[in-house]
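Just one chain follows, in the form predicted on its own, and it is written as structure tokens.
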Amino acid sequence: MELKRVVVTGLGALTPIGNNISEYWDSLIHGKSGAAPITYFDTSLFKTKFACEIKNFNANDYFDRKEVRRLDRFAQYALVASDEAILDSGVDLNVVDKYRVGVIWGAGIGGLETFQNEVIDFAKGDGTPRFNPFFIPKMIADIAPGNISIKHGFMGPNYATVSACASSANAMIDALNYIRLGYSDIMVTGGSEAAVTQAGMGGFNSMHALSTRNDDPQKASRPFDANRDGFVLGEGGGALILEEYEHAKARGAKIYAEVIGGGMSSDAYHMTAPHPEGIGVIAVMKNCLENSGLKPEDVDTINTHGTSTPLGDVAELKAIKQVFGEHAKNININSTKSMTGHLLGAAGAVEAIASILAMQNSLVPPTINHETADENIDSELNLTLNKPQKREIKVAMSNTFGFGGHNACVAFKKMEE
């Protein structure tokens, strides 16, 4: 069976450094940090008092009052990002066969704020189980793709992928395969997360996963720097419209890039820590290369998982050297988490978008906040430090890894007829 070609025809983003695609890209190439003191709740008793929140977002600008009450922030972000991507794609919703349009969406946690608030309210009561009737449907991770399909009438495959921080990368790979195999013409895919809450911050702090650089939040996310001390929690959503190539061509759609493959693997090692030699990461990149029909020397850029944790950054770069050999020195390696923070289940989508836009603009966004070289990192690797770098990009890869050892890697290619 010959696999169908799959292309990207629409993009949407709601991120800590931009509330749409244009703002997001502008901030990426100018090295803007999205980190700032948390505004959602009192952090006086928390170890970490900052995060990468969405700025200037008012749900009432997008939804009516009833919808706002029924939607957790992670679902709001999903709808806003996917709406932008659908509009950007130019697809005529009155003409398209909606039975062949699906939604596969990633979320690592889902409606954490809803869960937190309902449990707190219950604990304050007399034990009588008084819960909001929207408690469960607001909280569950699959409500995001459900709401997207309900809004637009999409009746194709519809579900959520949950693999911690790899969730939206897994969603993209699943969406790719549904189209490749001929089951769908168009898939709305991506991910969203809204874990900047008391429970989210407190939970990650208790694991010693978050940076505590409270005196200088904007420089706290510093992948590959010797003085990195943990990741910065982010929130938001990213959406991509994947479409069968002939279907897109027939309607005259603009095409951002071709999605040529994806790889998946498991570390099978530890609940939260990466394997020190990166064996699962080696496997996922090799799997992605094979699935995409690529040779290592074909790859121009890699947007790394690069969370700014002491162990994870080193393990990933070791794996890149192992997979790409001498060619690793010719690859532009970067981490856009240095600007957006870590969007957990949405990370794969927003970083894939960054890779696609880098390809479109022949410009690699920087890894900001790098001040001190880490002796455990090969100095010959080009980590795209502090400034964007011009480069013709034909092939870009994006890595995303999650707690539990879940690894996903997606490859994009500059469009060729």
Given for the second form:
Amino acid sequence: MELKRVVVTGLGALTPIGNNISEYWDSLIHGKSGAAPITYFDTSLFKTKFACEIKNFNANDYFDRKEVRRLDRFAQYALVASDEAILDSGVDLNVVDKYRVGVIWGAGIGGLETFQNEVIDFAKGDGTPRFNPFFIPKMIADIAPGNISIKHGFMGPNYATVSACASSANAMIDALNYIRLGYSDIMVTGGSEAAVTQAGMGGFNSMHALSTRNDDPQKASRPFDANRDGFVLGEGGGALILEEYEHAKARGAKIYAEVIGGGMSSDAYHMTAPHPEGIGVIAVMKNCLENSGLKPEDVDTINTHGTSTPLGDVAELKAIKQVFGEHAKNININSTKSMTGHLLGAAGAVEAIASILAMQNSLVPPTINHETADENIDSELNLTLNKPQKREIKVAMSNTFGFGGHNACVAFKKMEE
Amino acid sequence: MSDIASRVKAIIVDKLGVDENEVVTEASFTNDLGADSLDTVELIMEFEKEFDIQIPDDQAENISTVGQAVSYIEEAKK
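Could you give the coordinates for the form predicted together with its partner chain, as opposed to the form predicted on its own above?
Entire complex below, previous chain first.
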């Protein structure tokens, strides 16, 4: 059977460097860091005291008091980002066939703060299990797509993908495939995360995964720099409206880009460490090229997973050289995590959005905070260091990899009739 | 209004996000104040905490209005 073509017709973002798409893009091209001391809780006993929190976000501006209490922050971010994307798409909710509109959403963890606080309360008590009735429905990762569908009445496929930091990339690929196969006309997809909590910071700290550059948070996320010392935890949400091409054309929708394919693979190696030869990462980019009908030379930019960890960054760049050969030098490689921090399950979505906006604007956002070259990184690669670079982009790829060895890669192409 | 009644009212206003004027004696949590099954459970738990009482499930089923909650608690606190 012939696969349907799929296009992006709406975008939404709530990120540490901007609370909507235009603010997000403006910060990306100006190399703005979202890192700052944590405001949510007292960090005096924590090894890492900073993160990329959402700024100037007041849930009461978006939800009534009762809704705020029923929604963990990760679900609030999901609703805010998806609302922006739905509005942006111009879909008329009164005429669209809602059985043909689904929601597939990524969250690596879900309502971590809800889980943490309920368990703290329980532990303070006398052992009587007095859990709030909203504990479970607030915490579960799939409540984000559940709430999006409840709000808008979307009755198509609805679930969450959980593959740690690859979650929303997996969500986008699933959404793409449902439309390709003709099961849905429109999919609301993306991801959200809100893990800047005591449990989140403490947990990642104990893995030695986070940067501890407490004296200079804004310089801490420095992918590919020789002195990188771990990732910076971020939070937020990113949403994309994927739509079957003819459906979009028929309603005269504006089209950002075509989603031409996705790759998926597993390292099958270690719970958290990347495979030193990057075999799973090589496989995922090859899968993505094949699934998208691309040759390596077609690719203009790659928004890397590039988390600013010592092992991961080197392994990913080695894998890019393996897959793209000589052409690797011609690719604009970047890591927008240098600015946003690592949004975990939302990373795939916000980074794909960055790639799509780069394509739209013919401008690749920089990898900021690069000061010292790493001798383990090929100096011939163009890592888009510190300043944005002009570039006509026909094809952009976005990589994300998650603890558990999950790899996902999505490819977008400039729209052609 | 009794002390108990005003504390009950405050809890309902807070948890259900409703206007104080709506929380009248006859108001039903579900039919008038927009509570769903989870809200109702949460209200009962809040009453238990606020007044340091235990409301068994079979009794809780009979508490569906503001007035019923106030009478139950007044009885329990005697």
